[in-house]
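Next up: a single chain in structure tokens, the form predicted alone.
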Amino acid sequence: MKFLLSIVLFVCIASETFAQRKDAKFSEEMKAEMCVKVKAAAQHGWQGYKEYAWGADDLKPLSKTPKLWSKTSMLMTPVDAYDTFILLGLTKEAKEAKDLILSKLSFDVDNEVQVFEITIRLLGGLISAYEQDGDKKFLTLAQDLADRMLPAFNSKTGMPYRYIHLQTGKKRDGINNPAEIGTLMMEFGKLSKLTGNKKYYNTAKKAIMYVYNKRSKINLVGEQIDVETGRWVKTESHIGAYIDSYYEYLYKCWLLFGDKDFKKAFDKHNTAIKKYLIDKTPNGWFMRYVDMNTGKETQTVYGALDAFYAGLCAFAGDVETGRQIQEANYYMWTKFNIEPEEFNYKTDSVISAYYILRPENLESCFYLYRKTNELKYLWQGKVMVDDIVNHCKNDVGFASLKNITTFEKANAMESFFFAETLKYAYLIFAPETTIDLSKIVFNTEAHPFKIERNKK
């Protein structure tokens, strides 16, 4: 009993300490220290990649071995990391990544790829690299990749298949989802703006707007849809995996391209999301699962991916909703030491106990701090960064966690750790001039795209 009382007392003291600290001064020196810590983390992970996985897609940090996504490497980590290195001022690492990409990357390979993942990581990374660096070789690679993925859109509805073979154009898996259909618009649209060829924009817009036009009467979308028939295969609605970045791209494409169709669609959906999905609890506002046709609750599941919505709300001008959702996000993180992939917020029980170095909670901290200048988001960001460094770092990189309750590590360091997690971690504490949100929009992999609405 004394032991249990001690634990309760410790938790109460810790909570009280954070409550006092969250509004305490966070000095410029402290911000600078956090920036140094994030830069060191980036250098550490990159050094491990160089030593044990050079030329591969990812580093497996526990076995110290390379990982390939397909038969032939497509340099996921270097492409994803390049613009982060530029942003962090890591010129040596940026040069190493660029030299490897331009000397080794080819898409004329016997690889079947997932259209969504390759678009947000590689196509997005190459487009950003071109805009940041100016070397046209990046743009040439981007256009070649996009051309090889275009056959995926050859369906009766114009919505893409999930997988495409880069050499043969053979496509498969026509049961797709809103996220993988809609989260192509920024990248393909931007490529049209850069090349002057409208086919990329028009193809991606037809696909995302088809999903919007298949929304339910209460303006929600489901989880799976048949790209040939347009029939919903799964009708559960939420803001987690398989739907999340579809909503994100509607708003961001409005900002990036000034296309009012995207703003109209986002507003319709966002109103419905706030009406049917938000669940107000003492621990913050969580987002439930509902039936897309009735709005009736089906599950009280929430997780790491869902955490992005707080930042999107704030970014889109609804700071109060973002603030309340971020309270839930931070509760999820601190309740379990590090956020789980999924948990039941009604029962406070973990459903999926792993953490794969996801960025969304940090991303929301970044947007909320930019919109409010409230010090608590600096403190939240510091807690998260410190937890990642303390629990995920090993001698050659950063490892995912197999179980957040035991901190047992898993043998994976996804490329998005460089593209997103480290980038948002740095930007929370970096001078505001580092990134001007009136001039750039981040894709869902945190690759920055320049806003050039007036250019044709």
Second form
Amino acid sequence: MKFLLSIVLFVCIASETFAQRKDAKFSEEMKAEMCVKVKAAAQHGWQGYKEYAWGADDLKPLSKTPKLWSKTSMLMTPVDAYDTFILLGLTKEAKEAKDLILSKLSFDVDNEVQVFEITIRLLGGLISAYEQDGDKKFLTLAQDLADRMLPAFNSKTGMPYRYIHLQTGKKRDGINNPAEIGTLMMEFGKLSKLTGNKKYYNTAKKAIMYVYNKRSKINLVGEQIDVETGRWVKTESHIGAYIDSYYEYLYKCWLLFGDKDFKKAFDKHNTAIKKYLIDKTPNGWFMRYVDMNTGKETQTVYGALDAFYAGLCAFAGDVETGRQIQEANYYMWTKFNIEPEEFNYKTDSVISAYYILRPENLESCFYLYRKTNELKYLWQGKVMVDDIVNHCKNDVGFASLKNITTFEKANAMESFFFAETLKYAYLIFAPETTIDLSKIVFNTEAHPFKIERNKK
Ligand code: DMJ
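Form predicted alone done, so how does the form predicted in complex with 1-deoxymannojirimycin (DMJ) look?
What follows is the whole complex; the chain from before opens it.
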């Protein structure tokens, strides 16, 4: 009995402390301390890259060896990190990254690349570098890269193949997905605005709108589509991997270019997503998997990638839905003290136990804080940043986790850790003037693009 009472007392005190902390004051000094912490993390990771992987794509932080994505390095980490260094005021690091990029980066290489990854990380990084810094060499590199990727769109439907060889233009894998087809629009579209050549915008728009026009009667899309026939190969619908940023770009392209076709498409999908995917639980609003034609539930899986939708909802004006989904996101994070890649939110059991330094939970936290100014998002941000530093930092950088239940590390430091995770972490605590969301839109890799003013 005594034992039971003390457990009840402990639970009461613990939840009261959490409740108090959610609304507790977060002083300007504490915000500044968090900014210093995030900057130090960026410097630490970059130092490791410089010492052990200079000129490579990424650093492998456990073996302390370089990682190449293809035959020849295309400087994934420096390009992804550059605008984060600028934003964080790390001028020395920004100069080092810029010098390396402009002296070494070439796309005339014997590399087969994944169109989506290279677009969001490299093309996006180079475009934002050009807009931030003004050096035309960034734009020249970006245009050369885009020209080499354009043959990927040569299909009967205009939707791109997944892989392209940068020298031969040989394309491969015509079973693509909405995310990898749609998440090219901001980068190719922006390139048209910067160069005056409309072909990039038109090519990417034809592809994303093809997906939209193949939506089901209930306005959802599936997970895989054949780029030659336009036939859906997998009809499961959700907001996770292979679909996620297709929805994100419909909204963001409306903001960026003012093209109403994107807004119409986003609104249609968003209404359907809210109707069929949201699952309201006591732990927050999760997003289920359903069949794209019937809307019937297929799985109750949720994970690190899905967490972006809270921020997108809030950003797109539905703060209340965003707030409820962020409750689920934070539940997922704190349940395991770092989120898993995937878990079953009905049974609380882990499906994929790894954590690869993903940003989406922090990204949504940032948008929710910007939209509501509620202190709880500062606390959420602090908990997540502290957990990442405590569990992922090693002597030369930050490592992914093989398993979030044991905190065993894995030998990878993805470039999006610099581009996104650290950027959103910093922006939660930095003065609002650091980034004006009425003037820029982040691409899905958190590269800021200036909003075009000529709305149509
Ligand atoms: C990033 O490359 C982008 O955010 C993409 O949209 C999803 N995956 C990673 C981060 O998790």
